[in-house]
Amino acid sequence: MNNVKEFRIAVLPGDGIGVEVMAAAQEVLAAAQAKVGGFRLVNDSHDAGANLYREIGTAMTEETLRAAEAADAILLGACGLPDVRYPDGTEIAPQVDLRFHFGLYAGVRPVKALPGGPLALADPRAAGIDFVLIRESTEGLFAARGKGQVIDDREARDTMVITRPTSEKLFDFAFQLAARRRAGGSAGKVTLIDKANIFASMAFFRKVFDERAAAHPEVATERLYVDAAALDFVRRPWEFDVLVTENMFGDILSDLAAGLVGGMGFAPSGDIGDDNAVFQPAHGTAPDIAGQGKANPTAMIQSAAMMLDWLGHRHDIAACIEAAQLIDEAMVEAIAKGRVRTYDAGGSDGTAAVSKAVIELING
């Protein structure tokens, strides 16, 4: 039992289907803990979110930002509804809150076509889709939050913040990710996406990106811009490998890069920093379907299983890594050999379903 490294995971599941697919995930990652041993994992689980905030005023509480400061790592389902909103009109988002809290200036968005998964390009390379997105999460146009101007009722101002320090540290990640991932077979490039023909912020931006560059020169480099990048992503989405942008254009894109490979149940995400991290996945909380069963709880399953790979590598913990892989591929084959279908995969597989499959999998 003295091997056994231990890990406290604050559990936030959200509003909406956050609550349905964080408890197939967790389900999931039990099954993985207990199949590879070598750690354990600790839930301390907290309210947060927009139901919280309409019975009590606040989404999210000191008790529960102090839990979440004081955990390895914080697991998070969808938050906000769109009929909770503050005064000034925005919705309820403590994942944003988490950002600016902990300063997690990565949002890494693994975009993967899964054999046998929904994919939207005919074309057979689609199928070869297998990038990255990391989107700055704390600055660019997401700084204005809380702070935007509305003026006489006449004009609205929401402004741009790019600074060099975030700058470096997001560009650094990138190079290193694109290291790494050329490690195991991948092309090992960097594409920087901008608007740096238009504005300042954007021009300093990619001048960064330039320096940064120059001290990762084994690492192959690419600049568009974000209405390029766009277009590209339905041209050749199999030519990228990860990509880097400002806050607001990697909000946008990452949902466009999700419905390459089968839309947003199929799209996790991890917020890094340089000590905390917030693993969730990147869609919403779809009241629609919210306590039907339907929901896709694979990109929160994946979500949870980036966790247990950053856990890994940043604590030396190789079954942490080891689980995260058994995750992966169990709900690689899942879906490849066809035991599970989505509903918004075209099928009639719900929450359930995909946990149980993937549990057997682990299993063996």
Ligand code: ATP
The other form holds:
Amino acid sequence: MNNVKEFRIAVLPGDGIGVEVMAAAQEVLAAAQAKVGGFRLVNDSHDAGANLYREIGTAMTEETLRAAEAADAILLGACGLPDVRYPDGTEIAPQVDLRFHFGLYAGVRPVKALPGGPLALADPRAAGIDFVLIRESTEGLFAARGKGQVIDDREARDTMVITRPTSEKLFDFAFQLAARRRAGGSAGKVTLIDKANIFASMAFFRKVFDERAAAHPEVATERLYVDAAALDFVRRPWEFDVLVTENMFGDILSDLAAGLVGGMGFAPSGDIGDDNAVFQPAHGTAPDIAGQGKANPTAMIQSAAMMLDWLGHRHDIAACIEAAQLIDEAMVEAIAKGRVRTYDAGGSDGTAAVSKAVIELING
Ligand code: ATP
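Pass me the form predicted in complex with this ligand as well; I've looked at the form predicted on its own already.
Below: every chain and molecule of the assembly, starting with the one above.
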């Protein structure tokens, strides 16, 4: 057992269904770890989110932040509750705080139609939807968070911020991902989504994109205004490969993208920086179904697999990458073979039924 690589994982289950899907993902991770061997996840769990804020007046303690800093990766459920707000009326969102604290500029949201899974579009080509939306996650319009001004109850201002260093890193990340996907058989194309025809910030964003594109001639490029992109998300989403966009546009389009492939329960994500990463499903705490065991844990389980894949590549541990693939394949098979059909896909399988089916397939 000498060659077992240990990873410390900061686990923040959060609020509402975040806690429920986290429990399911933990069981799946443990099964994959036991099956593959060669690595060990050491969980360090902490409360964070709206319930904690209600109790003690902070959404994440200093101790939790230190634990997150010390961890090899951070696994997050979902945080926030509609009735728990900061004095300025905004929601508790430690996930956004973490992105800024750690400089997690690349919000990676894979969007893939699962065989046999729910699809919003009737066109048979929708079964081939397989793209990754990269949402810049530390600046853009979200740079205004906590800094917006309301002047004399007459006028309000939030400012969009685009910087060259972050944009360069973001675009390089997108080009590298496209090159890696091309090696796996994808088109090898990066689509920039902006509003360069209207805003100076967005014209600058495009200028930096064009500069970085010139440094990656092996990857094809495409540029779309965000309004045209919204149309194409419905008209031809199967043509996308890697998309990259500003924070607020990405926030909106990633929910639209999730809707294409079954909704928020099927939308995993990873927020990745130079040295840290947070993995969490793109969905919120879904107070309407919390506590009923009905939440779909697919996105959380897939996010946990993304974490293993990221750790494996970062530390060059093949067992981690293998475990990630094992989880992904089991998840796909559970749905494709009709072993589970979740509530949000019109079925009656709850959180525990999904993790049980996935674990059986892993152990299979
Ligand atoms: P936020 O505003 O933070 O995105 P929210 O709870 O308002 O949070 P979401 O959780 O993203 O919104 O999703 C909206 C609705 O989609 C939920 O109210 C719920 O009905 C459904 N939903 C989201 N995630 C899941 C899931 N994992 N399983 C089943 N249904 C889900």
